[in-house]
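We begin with a single chain expressed as C-alpha coordinates, specifically the form predicted alone.
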Amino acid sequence: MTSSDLFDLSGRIAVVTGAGSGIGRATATLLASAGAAVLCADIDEEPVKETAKIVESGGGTALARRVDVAERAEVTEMIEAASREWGRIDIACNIAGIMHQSMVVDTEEVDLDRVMAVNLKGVFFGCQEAARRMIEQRSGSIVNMVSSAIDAPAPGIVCYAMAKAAVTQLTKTLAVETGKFGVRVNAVAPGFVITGMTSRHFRLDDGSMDADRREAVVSAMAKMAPLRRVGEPDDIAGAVLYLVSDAAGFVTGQTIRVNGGVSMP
(Lines of atoms letter the chains of each structure in order from A and count residues from 1; the text may use other names and numbers.)
(Lines give C-alpha, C1' and ligand atoms only; values in the text may rest on other atoms or scores of the structure.)
Protein backbone atom coordinates (compact mmCIF):
# COMPACT_ATOMS: atom_id res chain seq x y z
CA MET A 1 0.00 0.00 0.00
CA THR A 2 1.06 3.57 -0.62
CA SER A 3 0.95 6.32 1.99
CA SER A 4 -2.11 7.71 0.24
CA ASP A 5 -3.85 4.34 0.42
CA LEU A 6 -3.18 4.05 4.15
CA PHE A 7 -4.98 7.29 4.96
CA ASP A 8 -7.70 7.10 2.30
CA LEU A 9 -11.19 7.00 3.85
CA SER A 10 -13.12 6.97 0.59
CA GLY A 11 -16.41 5.13 0.94
CA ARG A 12 -16.35 5.16 4.73
CA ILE A 13 -19.01 6.65 6.97
CA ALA A 14 -18.08 8.67 10.03
CA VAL A 15 -20.05 10.14 12.92
CA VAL A 16 -18.38 12.96 14.86
CA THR A 17 -19.89 14.49 17.99
CA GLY A 18 -18.88 17.92 19.21
CA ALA A 19 -18.46 18.84 15.55
CA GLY A 20 -19.69 22.39 15.93
CA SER A 21 -16.32 23.80 16.94
CA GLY A 22 -12.77 23.16 18.06
CA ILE A 23 -11.40 19.63 17.90
CA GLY A 24 -14.73 18.21 16.71
CA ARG A 25 -14.93 20.57 13.76
CA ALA A 26 -11.28 20.01 12.84
CA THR A 27 -11.82 16.25 12.98
CA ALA A 28 -14.98 16.29 10.89
CA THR A 29 -13.41 18.41 8.17
CA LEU A 30 -10.19 16.38 8.09
CA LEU A 31 -11.97 13.03 7.85
CA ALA A 32 -14.12 14.44 5.07
CA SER A 33 -11.02 15.65 3.22
CA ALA A 34 -9.70 12.09 3.43
CA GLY A 35 -12.86 10.86 1.67
CA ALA A 36 -15.29 9.96 4.46
CA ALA A 37 -18.93 11.00 4.47
CA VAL A 38 -19.48 12.62 7.86
CA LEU A 39 -22.50 13.05 10.08
CA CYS A 40 -21.63 16.14 12.12
CA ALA A 41 -23.37 16.24 15.49
CA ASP A 42 -23.43 18.92 18.18
CA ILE A 43 -25.83 20.32 20.75
CA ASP A 44 -25.43 23.76 19.13
CA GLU A 45 -27.37 23.59 15.88
CA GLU A 46 -26.10 26.60 13.94
CA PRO A 47 -22.36 25.93 14.48
CA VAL A 48 -22.71 22.30 13.41
CA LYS A 49 -24.58 23.37 10.29
CA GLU A 50 -21.64 25.65 9.55
CA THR A 51 -19.26 22.70 9.90
CA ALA A 52 -21.28 20.71 7.38
CA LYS A 53 -21.16 23.69 5.01
CA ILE A 54 -17.37 23.85 5.37
CA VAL A 55 -17.14 20.17 4.48
CA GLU A 56 -19.40 20.57 1.48
CA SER A 57 -17.59 23.67 0.26
CA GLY A 58 -14.43 21.57 0.16
CA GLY A 59 -16.13 18.96 -2.00
CA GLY A 60 -16.98 16.59 0.84
CA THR A 61 -20.21 14.96 1.98
CA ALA A 62 -21.78 15.86 5.31
CA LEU A 63 -25.00 15.94 7.28
CA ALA A 64 -25.57 18.22 10.27
CA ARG A 65 -27.59 17.07 13.23
CA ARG A 66 -28.41 18.59 16.61
CA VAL A 67 -27.67 15.98 19.27
CA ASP A 68 -27.49 16.11 23.05
CA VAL A 69 -25.19 13.18 23.80
CA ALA A 70 -26.43 13.06 27.40
CA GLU A 71 -29.74 11.76 26.02
CA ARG A 72 -29.48 8.11 25.04
CA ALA A 73 -32.40 8.30 22.61
CA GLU A 74 -30.76 11.13 20.70
CA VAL A 75 -27.48 9.21 20.42
CA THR A 76 -29.33 6.14 19.19
CA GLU A 77 -31.17 8.19 16.59
CA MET A 78 -27.90 9.84 15.50
CA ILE A 79 -26.33 6.47 14.72
CA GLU A 80 -29.52 5.25 13.05
CA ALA A 81 -29.62 8.41 10.93
CA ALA A 82 -26.13 7.71 9.59
CA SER A 83 -27.11 4.10 8.89
CA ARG A 84 -30.30 5.17 7.09
CA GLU A 85 -28.47 7.72 4.97
CA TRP A 86 -25.41 5.67 4.02
CA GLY A 87 -26.18 2.07 4.99
CA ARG A 88 -23.38 1.57 7.54
CA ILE A 89 -21.06 3.25 10.02
CA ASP A 90 -17.31 2.78 9.87
CA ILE A 91 -16.00 5.49 12.20
CA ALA A 92 -17.35 6.96 15.43
CA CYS A 93 -15.57 9.86 17.11
CA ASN A 94 -16.93 10.72 20.55
CA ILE A 95 -15.58 14.24 21.05
CA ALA A 96 -18.41 16.24 22.63
CA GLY A 97 -17.60 17.40 26.13
CA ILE A 98 -18.08 20.14 28.70
CA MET A 99 -15.98 21.66 31.48
CA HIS A 100 -16.83 22.58 35.04
CA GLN A 101 -14.42 24.19 37.49
CA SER A 102 -14.63 23.68 41.24
CA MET A 103 -12.52 22.27 44.04
CA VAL A 104 -13.48 18.81 45.28
CA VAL A 105 -14.89 20.10 48.56
CA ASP A 106 -16.95 22.75 46.77
CA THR A 107 -18.39 20.60 43.98
CA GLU A 108 -22.17 20.38 43.91
CA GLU A 109 -23.82 17.09 43.01
CA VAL A 110 -25.79 18.74 40.21
CA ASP A 111 -22.55 19.85 38.54
CA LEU A 112 -20.95 16.43 38.96
CA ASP A 113 -24.02 14.81 37.41
CA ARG A 114 -24.04 17.25 34.48
CA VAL A 115 -20.40 16.63 33.58
CA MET A 116 -20.72 12.87 33.94
CA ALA A 117 -23.89 12.88 31.82
CA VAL A 118 -22.05 14.46 28.88
CA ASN A 119 -18.41 13.46 29.26
CA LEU A 120 -18.89 9.89 30.45
CA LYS A 121 -22.40 8.66 29.75
CA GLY A 122 -22.52 10.50 26.42
CA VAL A 123 -19.34 8.72 25.31
CA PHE A 124 -20.64 5.42 26.68
CA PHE A 125 -23.85 5.77 24.67
CA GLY A 126 -21.89 6.64 21.54
CA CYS A 127 -19.58 3.65 21.99
CA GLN A 128 -22.46 1.32 22.70
CA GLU A 129 -24.58 2.29 19.70
CA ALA A 130 -21.67 2.39 17.26
CA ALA A 131 -20.18 -0.88 18.51
CA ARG A 132 -23.46 -2.76 18.07
CA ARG A 133 -23.51 -1.91 14.38
CA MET A 134 -19.79 -2.42 13.86
CA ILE A 135 -19.95 -5.87 15.46
CA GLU A 136 -22.68 -6.82 13.01
CA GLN A 137 -20.65 -5.67 10.01
CA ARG A 138 -17.38 -7.09 11.44
CA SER A 139 -15.44 -3.83 11.08
CA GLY A 140 -15.15 -0.31 12.39
CA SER A 141 -13.11 2.15 14.40
CA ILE A 142 -14.13 4.13 17.48
CA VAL A 143 -12.10 7.03 18.87
CA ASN A 144 -12.88 8.62 22.22
CA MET A 145 -11.55 12.00 23.30
CA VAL A 146 -9.95 12.03 26.74
CA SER A 147 -7.40 14.50 28.14
CA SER A 148 -3.95 14.96 29.62
CA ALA A 149 -5.89 15.30 32.89
CA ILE A 150 -5.87 11.49 33.06
CA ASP A 151 -2.13 11.66 33.78
CA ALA A 152 -1.52 14.99 35.51
CA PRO A 153 -3.91 15.98 38.31
CA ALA A 154 -4.81 19.64 38.43
CA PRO A 155 -6.91 21.57 40.93
CA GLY A 156 -10.40 22.65 40.01
CA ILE A 157 -11.29 20.17 37.28
CA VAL A 158 -12.17 17.08 39.28
CA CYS A 159 -15.45 16.33 37.48
CA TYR A 160 -13.82 16.61 34.06
CA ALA A 161 -10.76 14.57 35.04
CA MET A 162 -12.80 11.80 36.64
CA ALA A 163 -14.97 11.46 33.54
CA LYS A 164 -11.98 11.37 31.20
CA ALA A 165 -10.22 8.76 33.33
CA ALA A 166 -13.35 6.60 33.19
CA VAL A 167 -13.54 6.98 29.40
CA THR A 168 -9.94 5.78 29.17
CA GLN A 169 -10.93 2.56 30.93
CA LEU A 170 -14.09 2.29 28.84
CA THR A 171 -11.90 2.49 25.73
CA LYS A 172 -9.71 -0.41 26.88
CA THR A 173 -12.64 -2.56 27.92
CA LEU A 174 -14.52 -2.07 24.66
CA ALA A 175 -11.35 -2.76 22.67
CA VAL A 176 -11.05 -6.16 24.42
CA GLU A 177 -14.71 -6.96 23.88
CA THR A 178 -14.90 -6.03 20.19
CA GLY A 179 -11.48 -6.91 18.82
CA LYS A 180 -12.51 -10.38 17.69
CA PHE A 181 -15.16 -8.74 15.51
CA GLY A 182 -12.65 -6.55 13.67
CA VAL A 183 -13.55 -3.41 15.63
CA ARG A 184 -10.80 -1.13 16.96
CA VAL A 185 -11.29 1.26 19.88
CA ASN A 186 -8.75 3.91 20.85
CA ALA A 187 -8.53 7.26 22.62
CA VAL A 188 -6.74 10.56 22.08
CA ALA A 189 -5.56 12.60 25.08
CA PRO A 190 -4.88 16.21 24.09
CA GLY A 191 -2.76 18.58 26.08
CA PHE A 192 -3.57 22.30 26.18
CA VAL A 193 -5.31 23.13 22.90
CA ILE A 194 -6.77 26.50 21.92
CA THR A 195 -10.52 25.85 21.78
CA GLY A 196 -13.71 27.38 23.08
CA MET A 197 -13.30 25.28 26.22
CA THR A 198 -9.79 26.48 27.07
CA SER A 199 -10.62 30.07 26.18
CA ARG A 200 -12.33 30.27 29.57
CA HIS A 201 -8.88 31.16 30.93
CA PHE A 202 -8.87 34.48 29.10
CA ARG A 203 -12.54 35.20 28.41
CA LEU A 204 -13.99 38.24 30.14
CA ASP A 205 -17.41 38.30 31.79
CA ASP A 206 -18.95 39.96 28.72
CA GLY A 207 -17.72 37.13 26.48
CA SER A 208 -14.88 39.09 24.87
CA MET A 209 -11.26 37.98 24.97
CA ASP A 210 -8.53 39.64 26.99
CA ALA A 211 -5.59 39.66 24.56
CA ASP A 212 -2.96 40.22 27.24
CA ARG A 213 -4.33 37.44 29.43
CA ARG A 214 -4.49 35.13 26.41
CA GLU A 215 -0.85 35.77 25.60
CA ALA A 216 0.13 35.16 29.22
CA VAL A 217 -1.79 31.88 29.43
CA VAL A 218 -0.58 30.56 26.09
CA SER A 219 3.01 31.53 26.85
CA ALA A 220 2.91 29.83 30.24
CA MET A 221 1.40 26.64 28.85
CA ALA A 222 3.88 26.56 25.96
CA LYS A 223 6.82 26.72 28.36
CA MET A 224 5.59 23.55 30.05
CA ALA A 225 5.86 21.54 26.82
CA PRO A 226 9.14 20.23 25.38
CA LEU A 227 7.91 21.38 21.96
CA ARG A 228 7.46 24.88 23.44
CA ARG A 229 4.03 25.47 21.98
CA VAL A 230 0.39 24.78 22.71
CA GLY A 231 -1.82 22.64 20.54
CA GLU A 232 -4.24 23.51 17.78
CA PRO A 233 -7.38 21.54 16.91
CA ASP A 234 -5.71 20.28 13.73
CA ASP A 235 -2.98 18.64 15.82
CA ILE A 236 -5.59 16.49 17.51
CA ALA A 237 -7.56 15.82 14.34
CA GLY A 238 -4.41 14.41 12.75
CA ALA A 239 -4.12 11.83 15.51
CA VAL A 240 -7.77 10.87 15.04
CA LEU A 241 -7.24 10.43 11.31
CA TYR A 242 -4.32 8.11 12.00
CA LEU A 243 -6.33 5.98 14.43
CA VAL A 244 -9.33 5.53 12.12
CA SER A 245 -7.20 4.88 9.04
CA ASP A 246 -5.64 1.65 7.77
CA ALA A 247 -2.29 3.00 8.98
CA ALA A 248 -3.47 2.04 12.49
CA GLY A 249 -4.92 -1.30 11.48
CA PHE A 250 -3.03 -3.12 14.26
CA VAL A 251 -3.73 -0.50 16.95
CA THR A 252 -6.46 -0.93 19.53
CA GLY A 253 -7.01 -0.18 23.20
CA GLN A 254 -4.44 2.61 23.12
CA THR A 255 -4.46 6.21 24.30
CA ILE A 256 -2.44 8.51 22.04
CA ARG A 257 -1.13 11.48 24.00
CA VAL A 258 -0.99 14.56 21.77
CA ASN A 259 0.36 17.06 24.26
CA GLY A 260 3.67 18.43 23.05
CA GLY A 261 5.47 16.16 25.50
CA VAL A 262 3.93 17.57 28.68
CA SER A 263 3.27 14.06 30.01
CA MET A 264 5.17 10.94 29.01
CA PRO A 265 3.76 8.03 31.07
Ligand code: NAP
Contents of the next structure:
Amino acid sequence: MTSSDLFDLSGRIAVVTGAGSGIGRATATLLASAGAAVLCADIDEEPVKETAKIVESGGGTALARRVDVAERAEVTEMIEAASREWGRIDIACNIAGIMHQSMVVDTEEVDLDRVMAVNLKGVFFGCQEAARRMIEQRSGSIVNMVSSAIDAPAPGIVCYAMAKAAVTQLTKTLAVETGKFGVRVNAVAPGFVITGMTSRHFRLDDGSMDADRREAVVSAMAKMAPLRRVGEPDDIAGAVLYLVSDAAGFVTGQTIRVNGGVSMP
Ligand code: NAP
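Got the form predicted alone; could you also share the form predicted together with the named molecule?
The complete assembly is shown below, putting the previous chain first.
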Protein backbone atom coordinates (compact mmCIF):
# COMPACT_ATOMS: atom_id res chain seq x y z
CA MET A 1 0.00 0.00 0.00
CA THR A 2 1.22 3.52 -0.74
CA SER A 3 0.94 6.45 1.65
CA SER A 4 -1.75 8.02 -0.53
CA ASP A 5 -3.75 4.75 -0.50
CA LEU A 6 -3.62 4.76 3.30
CA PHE A 7 -5.22 8.20 3.55
CA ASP A 8 -7.55 7.90 0.57
CA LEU A 9 -11.22 8.25 1.56
CA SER A 10 -12.66 7.94 -1.96
CA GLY A 11 -16.12 6.39 -1.92
CA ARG A 12 -16.55 6.86 1.83
CA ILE A 13 -19.44 8.73 3.38
CA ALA A 14 -18.80 11.04 6.33
CA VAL A 15 -21.02 13.02 8.70
CA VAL A 16 -19.36 15.91 10.53
CA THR A 17 -21.18 17.92 13.21
CA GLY A 18 -20.05 21.39 14.21
CA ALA A 19 -19.08 21.79 10.55
CA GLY A 20 -20.09 25.44 10.36
CA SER A 21 -17.02 26.69 12.18
CA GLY A 22 -13.50 26.11 13.45
CA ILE A 23 -12.39 22.50 13.89
CA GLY A 24 -15.56 21.04 12.36
CA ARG A 25 -15.21 23.10 9.18
CA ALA A 26 -11.50 22.22 8.86
CA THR A 27 -12.34 18.53 9.36
CA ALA A 28 -15.17 18.51 6.81
CA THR A 29 -12.99 20.16 4.17
CA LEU A 30 -9.98 17.91 4.84
CA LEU A 31 -12.03 14.68 4.73
CA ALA A 32 -13.64 15.88 1.49
CA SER A 33 -10.23 16.66 0.01
CA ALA A 34 -9.24 13.06 0.82
CA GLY A 35 -12.22 11.89 -1.25
CA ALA A 36 -15.10 11.46 1.23
CA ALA A 37 -18.60 12.75 0.50
CA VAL A 38 -19.43 14.81 3.58
CA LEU A 39 -22.71 15.69 5.23
CA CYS A 40 -21.84 18.93 7.03
CA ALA A 41 -24.12 19.57 10.02
CA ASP A 42 -24.36 22.50 12.41
CA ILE A 43 -26.92 24.39 14.45
CA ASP A 44 -26.13 27.48 12.35
CA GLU A 45 -27.57 27.12 8.86
CA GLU A 46 -25.71 29.82 6.90
CA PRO A 47 -22.18 28.95 8.13
CA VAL A 48 -22.69 25.25 7.39
CA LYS A 49 -23.94 26.05 3.89
CA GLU A 50 -20.75 28.08 3.48
CA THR A 51 -18.68 25.03 4.52
CA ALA A 52 -20.45 22.89 1.91
CA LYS A 53 -19.70 25.58 -0.70
CA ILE A 54 -16.01 25.57 0.30
CA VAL A 55 -15.93 21.77 -0.12
CA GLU A 56 -17.64 21.93 -3.50
CA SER A 57 -15.41 24.75 -4.74
CA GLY A 58 -12.44 22.47 -3.96
CA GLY A 59 -13.99 19.75 -6.16
CA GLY A 60 -15.46 17.76 -3.26
CA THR A 61 -18.96 16.49 -2.52
CA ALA A 62 -20.97 17.90 0.38
CA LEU A 63 -24.46 18.42 1.72
CA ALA A 64 -25.31 21.04 4.35
CA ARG A 65 -27.84 20.42 7.10
CA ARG A 66 -29.07 22.33 10.13
CA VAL A 67 -29.02 20.07 13.19
CA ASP A 68 -29.23 20.62 16.92
CA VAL A 69 -27.28 17.62 18.22
CA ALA A 70 -29.04 17.92 21.58
CA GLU A 71 -32.27 16.82 19.86
CA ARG A 72 -32.24 13.06 19.39
CA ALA A 73 -34.77 13.10 16.53
CA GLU A 74 -32.64 15.61 14.61
CA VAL A 75 -29.51 13.46 15.02
CA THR A 76 -31.42 10.37 13.85
CA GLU A 77 -32.70 12.28 10.83
CA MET A 78 -29.18 13.62 10.08
CA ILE A 79 -27.72 10.10 9.92
CA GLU A 80 -30.71 8.89 7.89
CA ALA A 81 -30.22 11.77 5.46
CA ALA A 82 -26.62 10.69 4.78
CA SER A 83 -27.74 7.06 4.31
CA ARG A 84 -30.60 8.16 2.04
CA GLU A 85 -28.34 10.30 -0.11
CA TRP A 86 -25.34 8.01 -0.36
CA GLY A 87 -26.54 4.60 0.87
CA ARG A 88 -24.23 4.13 3.87
CA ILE A 89 -22.16 5.89 6.53
CA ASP A 90 -18.49 5.14 6.97
CA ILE A 91 -17.28 8.03 9.13
CA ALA A 92 -18.98 9.98 11.93
CA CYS A 93 -17.19 12.93 13.52
CA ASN A 94 -18.98 14.30 16.58
CA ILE A 95 -17.39 17.74 16.79
CA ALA A 96 -20.21 20.18 17.71
CA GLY A 97 -19.70 21.62 21.17
CA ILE A 98 -20.31 24.62 23.40
CA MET A 99 -18.49 26.23 26.29
CA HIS A 100 -20.02 27.59 29.46
CA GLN A 101 -17.93 29.36 32.07
CA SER A 102 -18.79 29.31 35.74
CA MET A 103 -17.26 28.09 38.97
CA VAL A 104 -18.82 24.96 40.51
CA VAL A 105 -20.42 26.95 43.33
CA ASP A 106 -22.02 29.44 40.91
CA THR A 107 -23.23 27.04 38.20
CA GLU A 108 -26.93 27.23 37.36
CA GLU A 109 -28.70 23.94 36.63
CA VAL A 110 -29.96 25.26 33.30
CA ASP A 111 -26.38 25.84 32.12
CA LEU A 112 -25.21 22.44 33.36
CA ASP A 113 -28.14 20.83 31.50
CA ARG A 114 -27.43 22.62 28.21
CA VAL A 115 -23.72 21.74 28.21
CA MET A 116 -24.52 18.11 29.00
CA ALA A 117 -27.25 18.08 26.34
CA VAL A 118 -24.91 19.29 23.58
CA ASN A 119 -21.44 18.08 24.61
CA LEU A 120 -22.39 14.72 26.11
CA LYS A 121 -25.86 13.62 25.00
CA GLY A 122 -25.34 15.10 21.52
CA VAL A 123 -22.20 13.00 21.10
CA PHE A 124 -23.95 9.96 22.61
CA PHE A 125 -26.81 10.26 20.09
CA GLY A 126 -24.33 10.71 17.23
CA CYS A 127 -22.36 7.63 18.33
CA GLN A 128 -25.48 5.55 18.82
CA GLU A 129 -27.06 6.32 15.44
CA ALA A 130 -23.80 5.92 13.52
CA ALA A 131 -22.77 2.75 15.37
CA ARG A 132 -26.11 1.05 14.67
CA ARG A 133 -25.57 1.46 10.93
CA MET A 134 -21.85 0.65 11.07
CA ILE A 135 -22.48 -2.56 13.01
CA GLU A 136 -24.90 -3.66 10.27
CA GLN A 137 -22.30 -2.76 7.61
CA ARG A 138 -19.52 -4.44 9.59
CA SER A 139 -17.29 -1.37 9.15
CA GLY A 140 -16.97 2.27 10.12
CA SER A 141 -15.02 4.80 12.12
CA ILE A 142 -16.27 7.27 14.73
CA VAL A 143 -14.25 10.19 16.11
CA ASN A 144 -15.40 12.24 19.10
CA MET A 145 -13.94 15.65 19.89
CA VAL A 146 -12.93 15.99 23.53
CA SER A 147 -10.43 18.45 25.04
CA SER A 148 -7.27 18.94 27.08
CA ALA A 149 -9.75 19.65 29.87
CA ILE A 150 -10.02 15.86 30.36
CA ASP A 151 -6.48 15.91 31.78
CA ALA A 152 -5.94 19.35 33.27
CA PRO A 153 -8.56 20.72 35.64
CA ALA A 154 -9.00 24.46 35.15
CA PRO A 155 -11.24 26.78 37.15
CA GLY A 156 -14.51 27.89 35.58
CA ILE A 157 -15.07 25.17 32.98
CA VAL A 158 -16.52 22.39 35.11
CA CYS A 159 -19.60 21.63 32.97
CA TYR A 160 -17.48 21.44 29.83
CA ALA A 161 -14.72 19.36 31.43
CA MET A 162 -17.18 16.87 32.98
CA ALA A 163 -18.93 16.37 29.63
CA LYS A 164 -15.63 15.87 27.77
CA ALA A 165 -14.36 13.39 30.37
CA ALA A 166 -17.60 11.44 30.01
CA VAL A 167 -17.22 11.39 26.21
CA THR A 168 -13.74 9.90 26.66
CA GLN A 169 -15.33 7.02 28.58
CA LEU A 170 -18.15 6.72 26.03
CA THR A 171 -15.47 6.42 23.33
CA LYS A 172 -13.72 3.54 25.12
CA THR A 173 -16.95 1.72 25.94
CA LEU A 174 -18.26 1.94 22.38
CA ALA A 175 -14.87 0.81 21.04
CA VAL A 176 -15.08 -2.30 23.23
CA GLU A 177 -18.67 -2.98 22.15
CA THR A 178 -18.19 -2.49 18.40
CA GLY A 179 -14.66 -3.70 17.69
CA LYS A 180 -15.80 -7.21 16.78
CA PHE A 181 -18.01 -5.70 14.08
CA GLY A 182 -15.10 -3.88 12.44
CA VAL A 183 -16.10 -0.50 13.86
CA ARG A 184 -13.41 1.76 15.35
CA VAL A 185 -14.13 4.54 17.86
CA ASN A 186 -11.55 7.12 18.93
CA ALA A 187 -11.32 10.63 20.34
CA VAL A 188 -9.17 13.69 19.71
CA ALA A 189 -8.30 16.02 22.59
CA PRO A 190 -7.21 19.41 21.25
CA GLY A 191 -5.26 21.98 23.20
CA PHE A 192 -5.93 25.68 22.66
CA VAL A 193 -7.04 26.37 19.08
CA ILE A 194 -8.22 29.77 17.89
CA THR A 195 -11.85 29.35 16.78
CA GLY A 196 -15.23 30.88 17.47
CA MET A 197 -15.22 29.07 20.82
CA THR A 198 -11.91 30.39 22.11
CA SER A 199 -12.27 33.90 20.67
CA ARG A 200 -14.56 34.60 23.63
CA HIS A 201 -11.32 35.40 25.50
CA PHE A 202 -10.76 38.48 23.33
CA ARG A 203 -14.21 39.32 21.95
CA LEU A 204 -15.64 42.66 23.06
CA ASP A 205 -19.31 43.17 24.01
CA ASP A 206 -20.09 44.54 20.53
CA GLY A 207 -18.74 41.34 18.94
CA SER A 208 -15.51 42.89 17.65
CA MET A 209 -12.07 41.54 18.56
CA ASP A 210 -9.60 43.22 20.88
CA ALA A 211 -6.30 42.75 19.00
CA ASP A 212 -4.09 43.47 22.03
CA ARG A 213 -6.03 41.06 24.20
CA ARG A 214 -5.86 38.44 21.43
CA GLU A 215 -2.09 38.79 21.22
CA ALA A 216 -1.77 38.53 25.02
CA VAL A 217 -3.97 35.42 25.23
CA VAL A 218 -2.34 33.67 22.28
CA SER A 219 1.19 34.34 23.50
CA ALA A 220 0.32 33.21 27.06
CA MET A 221 -1.22 29.99 25.70
CA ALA A 222 1.72 29.42 23.35
CA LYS A 223 4.21 29.73 26.22
CA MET A 224 2.47 26.90 28.07
CA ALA A 225 3.10 24.48 25.18
CA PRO A 226 6.46 22.76 24.60
CA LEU A 227 5.95 23.47 20.87
CA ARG A 228 5.54 27.18 21.78
CA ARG A 229 2.47 27.83 19.69
CA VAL A 230 -1.30 27.47 19.83
CA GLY A 231 -3.18 25.10 17.53
CA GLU A 232 -4.84 25.72 14.19
CA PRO A 233 -8.08 23.95 13.19
CA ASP A 234 -6.07 22.09 10.51
CA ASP A 235 -3.81 20.59 13.21
CA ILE A 236 -6.84 18.91 14.70
CA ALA A 237 -8.39 17.95 11.35
CA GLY A 238 -5.15 16.14 10.47
CA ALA A 239 -5.51 13.90 13.52
CA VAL A 240 -9.12 13.16 12.59
CA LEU A 241 -8.06 12.25 9.04
CA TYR A 242 -5.48 9.84 10.45
CA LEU A 243 -8.02 8.21 12.78
CA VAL A 244 -10.71 7.69 10.13
CA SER A 245 -8.23 6.48 7.49
CA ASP A 246 -6.83 3.01 6.89
CA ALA A 247 -3.56 4.27 8.41
CA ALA A 248 -5.30 3.86 11.78
CA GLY A 249 -6.88 0.49 10.94
CA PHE A 250 -5.55 -1.10 14.17
CA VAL A 251 -6.39 1.89 16.42
CA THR A 252 -9.52 1.96 18.56
CA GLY A 253 -10.58 3.25 21.97
CA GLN A 254 -7.78 5.82 21.97
CA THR A 255 -7.68 9.52 22.73
CA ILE A 256 -5.07 11.36 20.66
CA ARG A 257 -3.86 14.55 22.34
CA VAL A 258 -3.16 17.26 19.75
CA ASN A 259 -2.05 20.01 22.08
CA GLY A 260 1.54 21.05 21.39
CA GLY A 261 2.60 18.94 24.37
CA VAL A 262 0.62 20.86 26.99
CA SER A 263 -0.47 17.66 28.73
CA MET A 264 1.22 14.26 28.50
CA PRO A 265 -0.66 11.90 30.79
P1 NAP B 1 -16.59 26.55 17.27
O2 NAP B 1 -15.81 27.31 16.28
O3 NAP B 1 -17.50 27.28 18.20
O4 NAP B 1 -17.40 25.40 16.50
C5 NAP B 1 -18.38 24.62 17.11
C6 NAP B 1 -19.58 24.58 16.19
O7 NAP B 1 -20.59 23.73 16.77
C8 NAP B 1 -20.22 25.95 16.03
O9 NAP B 1 -20.60 26.21 14.69
C10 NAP B 1 -21.42 25.83 16.94
O11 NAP B 1 -22.46 26.74 16.66
C12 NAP B 1 -21.83 24.41 16.68
N13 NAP B 1 -22.80 23.95 17.66
C14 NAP B 1 -22.97 24.39 18.93
N15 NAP B 1 -24.00 23.77 19.49
C16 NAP B 1 -24.51 22.92 18.58
C17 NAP B 1 -25.59 22.03 18.57
N18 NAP B 1 -26.39 21.88 19.64
N19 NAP B 1 -25.82 21.29 17.47
C20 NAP B 1 -25.05 21.43 16.36
N21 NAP B 1 -24.01 22.29 16.30
C22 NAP B 1 -23.76 23.03 17.40
O23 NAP B 1 -15.63 25.74 18.22
P24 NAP B 1 -14.39 24.79 17.92
O25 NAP B 1 -13.28 25.31 18.73
O26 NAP B 1 -14.21 24.54 16.48
O27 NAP B 1 -14.92 23.49 18.66
C28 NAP B 1 -15.13 22.24 18.00
C29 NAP B 1 -14.98 21.14 19.04
O30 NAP B 1 -13.64 21.13 19.50
C31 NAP B 1 -15.87 21.32 20.27
O32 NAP B 1 -16.39 20.07 20.67
C33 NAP B 1 -14.90 21.84 21.31
O34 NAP B 1 -15.31 21.53 22.61
C35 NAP B 1 -13.63 21.13 20.91
N36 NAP B 1 -12.41 21.76 21.41
C37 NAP B 1 -12.04 23.01 20.99
C38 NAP B 1 -10.87 23.56 21.50
C39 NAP B 1 -10.37 24.93 21.09
O40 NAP B 1 -9.39 25.40 21.67
N41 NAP B 1 -10.99 25.59 20.11
C42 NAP B 1 -10.10 22.87 22.42
C43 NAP B 1 -10.52 21.61 22.83
C44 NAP B 1 -11.68 21.07 22.30
P45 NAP B 1 -22.48 28.12 17.54
O46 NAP B 1 -21.31 28.92 17.06
O47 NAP B 1 -23.80 28.73 17.21
O48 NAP B 1 -22.35 27.70 18.98
